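Shown next as structure tokens: one chain only, the form predicted on its own.
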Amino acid sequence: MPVEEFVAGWISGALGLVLGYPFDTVKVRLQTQTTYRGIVDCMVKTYRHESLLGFFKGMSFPIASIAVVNSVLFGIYSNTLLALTATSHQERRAQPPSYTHIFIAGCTGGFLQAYFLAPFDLIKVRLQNQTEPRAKPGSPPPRYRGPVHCAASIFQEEGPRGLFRGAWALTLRDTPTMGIYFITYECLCHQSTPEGQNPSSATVLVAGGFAGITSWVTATPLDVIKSRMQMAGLNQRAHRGVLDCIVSSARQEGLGVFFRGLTINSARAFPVNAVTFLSYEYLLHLWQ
């Protein structure tokens, strides 16, 4: 099994993560807290109360973990396409795979990514939701002192299953979404590139950016449910399942709640995924 796709996926995932993390923090807080009037209000309050560092809470852990999960997504996607079409990454421009194969490979990558991602994403969301300012002498410490302490606390207080809280919502979010993600990217690259040639850097940037926007428009409703289920255990109020969380959220806050964070998701999706795909394609081309 070629390993270049896994390595390129990790590096490109890390670059995209660093670029989009502050927006991700704002998105998570908007989805799980009701104290903000909107994106600007959340950003201003975070900066005033926690300084610039507040936007990067918990980032060191995703760099080491969630970026690795991105390598699983790209590695599984590419190797599933290899199994379905018997063509390597560099051969696919001359022999483009069908959109059915692309969708199946993307869904496979999304499903397996969610399996690996669930505990890491839970810890990231819990750390991002800590709104305490940077610790000062004499001030009470935050609930979680870091990712390891967060994982240990969840395990102790909520049991082993607590580390996989929201995993079903995450799986339902990522499985079809990643199929749509890769179809959008490959379709735009194919339509904008002469037959048999590699797409230009500009094409990759635009295709990757629009793939990110399309996937997040699809994913946001379940992303809201996923984040709420992950935070429910902190308040000792566990939902009975994905459907229960959907129904209770709709009853309490209306249908608009499922699109909370959509604007900032879309805004960060374009640059993050443009950089992710450009670095991924560049690295694979460099190693050929």
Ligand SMILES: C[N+](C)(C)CCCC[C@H](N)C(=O)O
Second form
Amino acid sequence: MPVEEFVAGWISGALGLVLGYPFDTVKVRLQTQTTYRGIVDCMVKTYRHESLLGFFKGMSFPIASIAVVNSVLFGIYSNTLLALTATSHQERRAQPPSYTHIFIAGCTGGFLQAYFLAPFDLIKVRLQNQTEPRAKPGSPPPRYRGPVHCAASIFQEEGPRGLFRGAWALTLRDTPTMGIYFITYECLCHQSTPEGQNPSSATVLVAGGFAGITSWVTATPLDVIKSRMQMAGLNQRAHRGVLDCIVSSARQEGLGVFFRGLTINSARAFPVNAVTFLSYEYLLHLWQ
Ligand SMILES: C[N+](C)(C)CCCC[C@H](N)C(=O)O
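Show the form predicted together with the named molecule, please, because up to now only the form predicted on its own has appeared in this conversation.
Below is the entire complex, every chain and molecule, led by the chain shown above.
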């Protein structure tokens, strides 16, 4: 099993994450706080009050988890393709795999990474939704003091299964959309590259960027449901299941609810995934 694919997945994921983090902070603040008029207003206020560092708050935990999650995704994707087509990463340019195989490998990667991502994502969402201002003397502290405390509290209060709250919605979100992610990437690369050659850096950047956008656009409805299920039991009523959450959210807030965060998510997806794919391809090329 080629290990390079796992390591390249890890490094490229971390680079993409750092680049996209300011967008993620703005997205979370817009979704959870009412003090901002829009994306630009949020950026200006964050910069004025907290300087550039304000955009990178709480990044250490996601950086640590992306190492596991992205290496599982890219490692499983590439090794599934190897099993299906018997061609290694180097040989794939000369003998491109079929789109069905790419889709199956992407779905497999998405399905398995969801299992690793679930607890990290749950903790991220719970912490991001703590909107209390910084602790002032005398004010009650936020429920979770940080990622480790958050994980320990969930474990104590809800048991080990509590750490996998929303995991089923996450799996439903990621299995097909990771197939879409890799198909978009490979398809765009294939279309703008002469037969048998490696795609240029510009092609990889654009194809990676669009792969991010198409997969996030299709993932957004279940992303909303996933986050709501992860928050359930804390400050919202518990849902009986994914379907119950879909129906009650649509009834109470209309169909628009399924597209919350779409604009900022797409703006984030382009640079993040452009850099992720460029560094992934570059590293594998370097190690050949
Ligand atoms: C499949 N889904 C759309 C959920 C994610 C696809 C892109 C994953 C990437 N690490 C990012 O954070 O953008």
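Residue numbers count along the first chain shown, from 1. These numbers come from a predicted model, not from an experiment. Each form is matched to the other, and the largest set of C-alpha atoms that superpose within 1.5 Å is called the rigid core.
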Core-aligned, does A250 move its Cα 2 Å or more between the two forms? no
Aligning on the core only, does the CA of F259 end up 2 angstroms or more away between the two forms? no
Does superposing the core leave T220 with a CA shift of 2 Å or more between the two forms? no
Shift in angstrom of the K45 C-alpha between the two forms, rigid core held fixed, comes out at 6.9
